[in-house]
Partner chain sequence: MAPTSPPSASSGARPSWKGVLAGAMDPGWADEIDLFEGQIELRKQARIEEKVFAETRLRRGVYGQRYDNGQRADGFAVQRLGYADRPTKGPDTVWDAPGMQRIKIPYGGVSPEQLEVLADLAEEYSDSILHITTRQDVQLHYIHIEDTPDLMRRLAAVGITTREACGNSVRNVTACPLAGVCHTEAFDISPYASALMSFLLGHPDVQDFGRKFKPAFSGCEHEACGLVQMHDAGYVARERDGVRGFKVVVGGGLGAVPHQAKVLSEFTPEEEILPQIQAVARVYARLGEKKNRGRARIKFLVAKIGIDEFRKLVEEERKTLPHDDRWTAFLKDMPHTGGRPLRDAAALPPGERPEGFDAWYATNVYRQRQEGYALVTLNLPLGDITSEQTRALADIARQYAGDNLRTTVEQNIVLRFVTESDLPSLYRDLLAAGLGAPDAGTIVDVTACPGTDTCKLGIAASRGLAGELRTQLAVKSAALPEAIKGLKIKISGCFNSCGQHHVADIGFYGNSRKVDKRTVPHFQVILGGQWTENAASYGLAMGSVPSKAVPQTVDALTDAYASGREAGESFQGWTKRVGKRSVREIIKPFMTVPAHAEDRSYYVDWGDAREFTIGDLGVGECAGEVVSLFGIEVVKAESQAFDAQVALDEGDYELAEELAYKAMCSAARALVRGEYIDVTEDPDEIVREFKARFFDTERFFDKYARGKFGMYLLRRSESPPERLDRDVAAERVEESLLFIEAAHSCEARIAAAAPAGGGVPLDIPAPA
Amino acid sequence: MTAQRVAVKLFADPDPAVPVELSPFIALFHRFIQEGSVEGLLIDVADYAHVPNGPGIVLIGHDVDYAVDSTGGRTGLLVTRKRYANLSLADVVRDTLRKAFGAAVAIEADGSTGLRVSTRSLVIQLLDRLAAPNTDEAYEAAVKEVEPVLREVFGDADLEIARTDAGDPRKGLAVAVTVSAAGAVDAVALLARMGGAQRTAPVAASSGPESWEISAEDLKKLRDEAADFVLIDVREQEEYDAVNLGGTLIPLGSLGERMGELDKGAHLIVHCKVGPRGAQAVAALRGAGFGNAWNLEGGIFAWIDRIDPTLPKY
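Now the structure: this chain alone, the form being predicted alone.
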């Protein structure tokens, strides 16, 4: 099953039925864009606060959207994954869950909105009525792919997996998940379990050694000297197809599950388009024990601007 969009909603804690003041999220989401606080290529913020029980405030991205959503009268953090080519449903759900936990950690760490979300109750939505119709057969196929991911994420916790809006063709296919109180852990622990890294400040903004960056000129020197290093491109497939430096493509959303392909002792150089995603990847790699991982400052655009202007920008 390959739905065109997959969403995960984590509900407000302790009571999603209690209205949340939405206006603080406008400033917060703009900060997230500036600081690269959450995963994805972030573009803009949309305000739908005037719509009762609606989409609320949406942080719009190229490959993922984040929203404080009140649809159905239940407020929560809604993370919608899109533009993921031919990944399996299991891979997309795993990636969307990690992004949701990462956004929850970032929102709670900031503290300006007062929102806290529960990791004990969530809904996975398959937003494609053609590929994932709301039928018994589609639900069974979806659970077959999704349940192993949930077991992987939540470990030995007792899970209740149920279908919402069963058989209603006007509604998208959705899977509701409830985690037992005994097995529940917070978003920080779940994010770490999935190979993510908490982001409370932009790595690229640091001027000290913690920035873990190299310049385009440094990368060129390493290439000219035929140095032993691994170049990793953490953009998406369509970006790689548009222009690339010949690195190994591991999209940021897949990094956690693909770290096993990499040698912890290797010299790793990571790049994205302009820097923030590469910085996130390096922070995650170093947090996982890859002590010689570095981010290309300014991403592939810096390489084009300063080393090879014959390459196209996109």
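Beyond the form predicted alone, can we have the form predicted together with the partner chain?
A lone chain is what you will see next.
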């Protein structure tokens, strides 16, 4: 079995038949993109709140999507792994489950949406009608590969594994899993068991420090647009005297004590000479709750090279 597009749906708890309010997910998913709170290369948020029993709000990634889905009238977190890789079905399912538990943990930790999911009731969908048609043989082949993964993930708990949608050959092949109460654990524990860790902003590898960089061209554009931001120069006084962009001088060494002067809601663009001090400053600022701190990539030298060569270098 080589089906590679696989989705896992974790149903809402307590009652998947009760629809959740969707609008808070727009804000949450945008935050997930900014902070890299779930796995994958995240690129957009699609709003289908107007479609009854539809995919709801979808956090779109290049390789994986996360949706608050109400297909079939049952609300849940639907996590779809989209790209092919030459992996076994077992590996693909393991990977998708880990992503799903990770997202469940992130959504519940945030708390703003009120969504909680059950780890005792889930469906694994094989969305590949070529490799995994909705037939008896394909189902058996799939279960053979998936069951060991489920055993490994759910440990000692009793599992009930069943085929859904067997009556409609047009639908994708789907495996429903029910986990007995005894031995069931929450998503945090499952995630840990699978070697995943809860992501706390803003540490995600895919959005490491370099993600908070802004180019000299972008800075120029923001200036031209008279956008509302504060430019902070974290170099030393002598450097500032040699050449500056008119920013507020807060040498890196004194940033800690002077943070109180800055506004957490404001957009901050930090620069140094060529980049690294600025990156440190941004990491410190973001760590302290300045959610809109950015570092000028390549520092003032990049600005001089690419935007204003009339300024002196030192």
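Rigid core here is just the name for the largest C-alpha set that superposes within 1.5 Å across the two forms. From a predicted model like this one, the values you see are computed outputs, not experimental measurements. Positions refer to the first chain, counted from 1.
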- Message: Superposed on the rigid core, does the Cα of R223 end up 2 angstroms or more away between the two forms?
- Response: yes
- Message: If I superpose the two forms on their rigid core, does the C-alpha of I124 end up displaced by 2 Å or more between the two forms?
- Response: no
- Message: My question is whether E140 is one of the residues whose C-alpha shifts by 2 Å or more between the two forms, given a fit on the rigid core.
- Response: no
